[in-house]
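To begin, one chain is listed below as structure tokens, in the form predicted on its own.
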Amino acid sequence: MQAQQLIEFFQLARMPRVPVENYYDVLAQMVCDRAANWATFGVGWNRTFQEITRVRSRHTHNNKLYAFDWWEGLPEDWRPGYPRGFFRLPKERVARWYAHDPSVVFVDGLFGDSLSPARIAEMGRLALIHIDCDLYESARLVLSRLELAPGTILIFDEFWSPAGEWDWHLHEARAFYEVCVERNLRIWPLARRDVDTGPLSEQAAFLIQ
């Protein structure tokens, strides 16, 4: 897969660029269904979560956010500087800001043991998913099993790098791009970070149609 290709693809170059400090709001703005839940998958060391909570708190009602991590860090190997387990954090440093929020869940494990037919099931349709799975093998898995239906909107945390600085599309560009194809969705780009370097300028977010 060859990163001009994808850059094509999901018109990377022509995405509307929104500020650093209002893009989650933005976003979360777009959403449809504002009792639909969400879903994030990759927690990490809580800094984007914590940005995800904020908005749904501000601009959703009476919905869930599942929280999917297996709190080992990274299963692999990814980018430089990177390694097997990279954002490794115990589970505890995260969850208890969360604790006095029932509507907060968090699903531990790897997602090819968490993300089953019955956690779908339970989520039912979802209005955003974000996607911070970093490795391409584990965003491929939970995009594969997700219904993404018409109208939910996918965060990307870790999409493209537009001055190149990493092969960001054989990750989780590569995945979403299979899946489009393979299920022939129909997807609109809606806006990405304005920055041009570094991890602020990574994010991309699309409505599937």
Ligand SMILES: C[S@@+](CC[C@H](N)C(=O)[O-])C[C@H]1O[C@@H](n2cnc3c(N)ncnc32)[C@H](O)[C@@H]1O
Contents of the next structure:
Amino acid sequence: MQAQQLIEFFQLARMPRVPVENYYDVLAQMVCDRAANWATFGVGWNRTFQEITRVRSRHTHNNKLYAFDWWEGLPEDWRPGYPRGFFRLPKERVARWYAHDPSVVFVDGLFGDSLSPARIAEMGRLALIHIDCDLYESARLVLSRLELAPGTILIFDEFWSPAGEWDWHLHEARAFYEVCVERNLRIWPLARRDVDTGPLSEQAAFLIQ
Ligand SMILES: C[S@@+](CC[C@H](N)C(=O)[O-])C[C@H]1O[C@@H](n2cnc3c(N)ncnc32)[C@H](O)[C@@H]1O
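What would the structure be for the form predicted in complex with the ligand, rather than the form predicted on its own?
To see the whole picture, the full complex is given below, headed by that same chain.
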């Protein structure tokens, strides 16, 4: 699958652009079921994770955020500059900021082990899924196991590069495309950040219809 085909499939060129600083708030406001749980895959350095926890507290209630990571960094080499092990961090460096909040549930381990049928059943129908695990294999595994029900919002952190700065079509976007085709999912492009280059241009969010 070529980059241009994915741009067309996901309607990336017509995706609404949101001011950079409002992106996560705008998406959290779109959540339909405010009491349903959220899940994030790739906690890493607590950067986007902070944003996700902040907007969840602001816009939803009585739910949980399941935060999946094995804390050893990328299990394989990713794009140039991001070798295996990049993003490795002792869990405590992140978890200590959320120790007061029992609604943030850390789920440790490789996704292949931690995203078990029992865990999926416990989480129930998810309102929002945040994919920030970068690699095709990791994203594919997660997306293949989760239900992806109508009404769920999916936010990808490294979905694409509008300026073509790296081989984005081989990673998160490819994994989502394959699952969309396999399951005949109908998706709606929700939002991207209003910027054309660099890391902040790489995010994209979709609604499962
Ligand atoms: C880009 S970092 C996440 C950044 C993070 N969202 C933040 O706010 O800083 C990617 C993370 O995904 C995790 N990861 C990638 N593939 C994984 C897998 N198969 N199982 C568990 N963790 C994985 C890595 O350990 C790494 O911490």
